[in-house]
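The form predicted on its own is given below as one chain in structure tokens.
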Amino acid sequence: MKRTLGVCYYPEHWPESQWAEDAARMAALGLTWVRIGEFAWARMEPTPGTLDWAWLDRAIETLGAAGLKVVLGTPTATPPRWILAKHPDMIAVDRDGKPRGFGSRRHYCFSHRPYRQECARIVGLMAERYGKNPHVAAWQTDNEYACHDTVLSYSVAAQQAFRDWLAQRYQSPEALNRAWGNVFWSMDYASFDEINLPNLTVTEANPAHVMAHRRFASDEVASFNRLQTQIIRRHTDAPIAHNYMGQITDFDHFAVGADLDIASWDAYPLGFLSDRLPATAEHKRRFVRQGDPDFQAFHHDLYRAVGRGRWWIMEQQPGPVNWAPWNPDPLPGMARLWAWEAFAHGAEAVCYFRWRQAPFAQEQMHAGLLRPDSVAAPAFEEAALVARELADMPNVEPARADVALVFDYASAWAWETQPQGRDFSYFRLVFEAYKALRRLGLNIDILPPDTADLSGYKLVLAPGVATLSAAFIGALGSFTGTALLGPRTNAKTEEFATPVPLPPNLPGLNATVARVESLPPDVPVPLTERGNFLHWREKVETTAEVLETTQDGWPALIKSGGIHYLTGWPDDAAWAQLLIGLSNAQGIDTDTLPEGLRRRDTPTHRFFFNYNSVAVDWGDATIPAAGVYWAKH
């Protein structure tokens, strides 16, 4: 599949004589796609049931006639201000019960019924008018749901529909006081209609009842996605997308994919790195203007399996933006990267954020490919360059992994949910793993959960996973490979109790977590061969081959047949020791690379890329500080 870049815009920010000079020049730099549209709510419906479509037709019709394809967004994430009057209870409440007013986006409570038959009646407007409309060849819906902490409502409206869902999930009061453990404290319930949201308490809620009202949130998501593509798909063959963004657990990212023809995502690397990344000091100093060197291909590897294959950034980031704590300038040549990248991990297309800089509103400080002015930014060029480079590489397709890690977003609420550690992260505990994966070289797929089928890996980490499914316990079951699991895997029923027998329960391996402990970051377990547990550890009880042990003694690894199982949080130094030990077993070469330089195989051929700020010397090559470097394998 040929890969191409894009770029967002918005025609209504800027003055309509300005537009045709716009998609000449988009298109003169070798751009394909440009998303319009989803945050133009009012301006396609100023007041109620007044419509106004024809700037967006001229709009259209503008960048088609220059070659342009449209990604037209329904403008969901942006009720206007008349939607508000008519429904003002539509607004999201936050977990101390503070309403989240309008004046900014994301003002509205998935939740609340009458917003979404708003939200069907302007998509299937917008479908009728344009699903067959020769330029419009891809779709968005909304716009980065969970941005701004806004999935989780307490609202009237998310109350009642949480009642609802939890009658249907458990038919009766009394089953729902079974499963979440309710007799202690005296917490039964004789009705549904007695069941609160699980904020305001006087201290922790049950966790039952949180984990119950995760499951609820992440659904309603789901199911506020699936309302619009139902809709686009009636009018419309083109495929439909969804933006994603950086290190989002709120919801359940695959069950959103799943009425998706295309999983994308909004990478803004510096950004992520000053504002999200939990690294040390010194670590974001040396990447401050390159972002973390694996923090980009863990999220394309995710996206990747969310949109089963089909994956895009649907924003790029091209200069400084305005929402990190700090937010420099990417040093010369990472717009290059970032993009080659992703195709290396088989993007689609990479569209930049934005195209022109705004000079008003909240992203005024958010760099765009042309300054507020008009003249190219730094990134313009760069993006120039990789089209030229696009025009002459041949097709770039994603290679089948021997490395296989799973990520559950049910797992990251569980830990949150109940963390027992402070610094517990269920996202950092798989993120570290793949971090460690990356720095031997290895390429890697991400799979959900509910994987059924593991033939054709050779190794396949599942660390932390709350509860394991049927099918992939069966999965592992018929595995001839090996398999990594642990720590804290399959500790918790899907009603977050433990389970009995205690976990891991791991098909033929002999093993019980008999103690837990979650330790102050300067408490190591030192390991025996290298390395140490960091954050957590489990005292495990068994008759299984032990690997390798911690110093005071207690199994550190365990194995039987091909299933391993970690009993803690594993350092640097120890992720390391045990990677290559178990991919060389497998006959999976490793290449351990120097810091910042990161390595991705395609079926044709093999790139690196230095996040360094300096050049790096590697085999026959020395790449340029910011650069990439490809050969034919």
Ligand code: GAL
Second form
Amino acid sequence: MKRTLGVCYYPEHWPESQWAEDAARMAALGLTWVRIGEFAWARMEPTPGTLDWAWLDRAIETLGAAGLKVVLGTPTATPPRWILAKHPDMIAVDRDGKPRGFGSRRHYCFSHRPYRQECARIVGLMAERYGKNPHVAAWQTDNEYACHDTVLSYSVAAQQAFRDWLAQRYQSPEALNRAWGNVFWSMDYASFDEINLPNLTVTEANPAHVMAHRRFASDEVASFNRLQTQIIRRHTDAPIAHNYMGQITDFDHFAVGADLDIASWDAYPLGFLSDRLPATAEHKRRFVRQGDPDFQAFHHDLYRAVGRGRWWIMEQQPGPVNWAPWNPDPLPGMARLWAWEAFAHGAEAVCYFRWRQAPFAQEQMHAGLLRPDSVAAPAFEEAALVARELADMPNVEPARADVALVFDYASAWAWETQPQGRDFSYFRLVFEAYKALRRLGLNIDILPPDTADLSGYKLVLAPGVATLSAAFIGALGSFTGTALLGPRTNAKTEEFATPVPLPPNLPGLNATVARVESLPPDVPVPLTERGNFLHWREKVETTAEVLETTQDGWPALIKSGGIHYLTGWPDDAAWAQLLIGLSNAQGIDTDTLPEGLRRRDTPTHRFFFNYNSVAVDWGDATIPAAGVYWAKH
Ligand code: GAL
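What would the structure be for the form predicted together with the ligand, rather than the form predicted on its own?
After this comes the whole thing, all chains and molecules, with the earlier chain placed first.
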């Protein structure tokens, strides 16, 4: 497949007299796609029921006439002020019970049924009008579900919807009481109407209650999205996407993705490094203008799985952003490197955010491909270079990896609900495993937790999956490669109880987790061969083969057949030791790469991405600072 570039554009921000020139410049730059519309509700419907499509008709026509394909976004992330006046209770409420006000975006609660009807109405009108428009070649629902911490809402609407959801799931209050263990502190309910959302409790709420709420809130995002996709599909065959984010686990992206044709995500490597990535100060300094060398790739692989193979970058950072604690300028070359890395991981399209920097409102400090005065900003030339390179490049095809890593959103909720040690972050555990694999030069596929067939993989990792699905346990039973599970894998039931017999309950592995301990980060537990466990470890009683132990004598890695169980959280050195051993035993070649250099194989090419600010020599190649190198196999 030929890979393509695009850009995010807001015609409503600019005088109409500028549109044609903008469109011509986009086309001349070599862009294929232009995403528009996602925040423009107040211009589409300035007052209740007064619709103004004329400007949008002309914008789409102008862009289309220049040869661009339009991605049309539904505007439901920014309901106009008058909708709020009509439905004052549609606003989300935070966990302290405070309503979240108007004046930015995402000011709605997913559970508010009348707001859903407003969404269905505007999406229906848009889809009717533009579903057959020849220039509208793809759709985007809403914008970044979960952004600004908006999934969990403690509104009256959410409470009502939660009670309905509980009644459906448990059928009777007695069944719910049993499932949650409400006998514990006399927490039994006599009716579903007595059950509140799990905020404002005196001390921690029952974790089963919290987990039910997390599952419910995730389902609400999925059904909110489904309402839109069902309407859009009545009017068009164009693919539908949503733009997800980085390191956001508040809803099950696989569940939302099931209703979409394409997964896409918004990649802001420098913002993420500064704002959210758990890393040392030294690491953040080293990669301050490049981004973490694995963070983008991890999400590329994750969203390739969420999109069942089809995925895009819907927004790519082009220069400094405005929203992180610090907002550095990317090194020259990064706007090109990030795009190529996405293509090498199978992105169909990469769209830069945004065309022109806005001189007004919240994001006036956020760079675009153009400055506010329309002069090209540095990323403009880099995008032009990528466009020329793509034109010369034969098709870039995705590769099937030997190694797979499971990612499970419900486990993120589980370990947030009951971390047991402050540092037990599910995302971090999985991301560290991913980084360790990437440092060895490996391609990785990410798998959803209900994967039922592991054939074709040689090595499969599923650290920290709180409850293994029946499908996955079945797949393990017939898997002929190496599976590495643990720590904390299969440690809870679906209802968030401790299973008896005790975990891990893996097919063919005789092992019992008899004790767990969490530790402060400066108390490592040394392993016999190399590295340490950090944060967490388990004492297993087992008759299985013990491959590695801690220096104080607890089994660290055990195995029976292909099933391996890891009893702690490895540091980087321990991961490297373990993964080199397990990979090589499966005939997977590893290549320990220099810091900041990463590689990705496609069926035809080997790509190198140098996240360092200095050139790196590797094999026959010199990869420039912030540079990309590729060669045919
Ligand atoms: C994204 C969002 C865009 C814009 C951008 C700025 O999270 O989808 O609308 O706000 O961030 O970096």
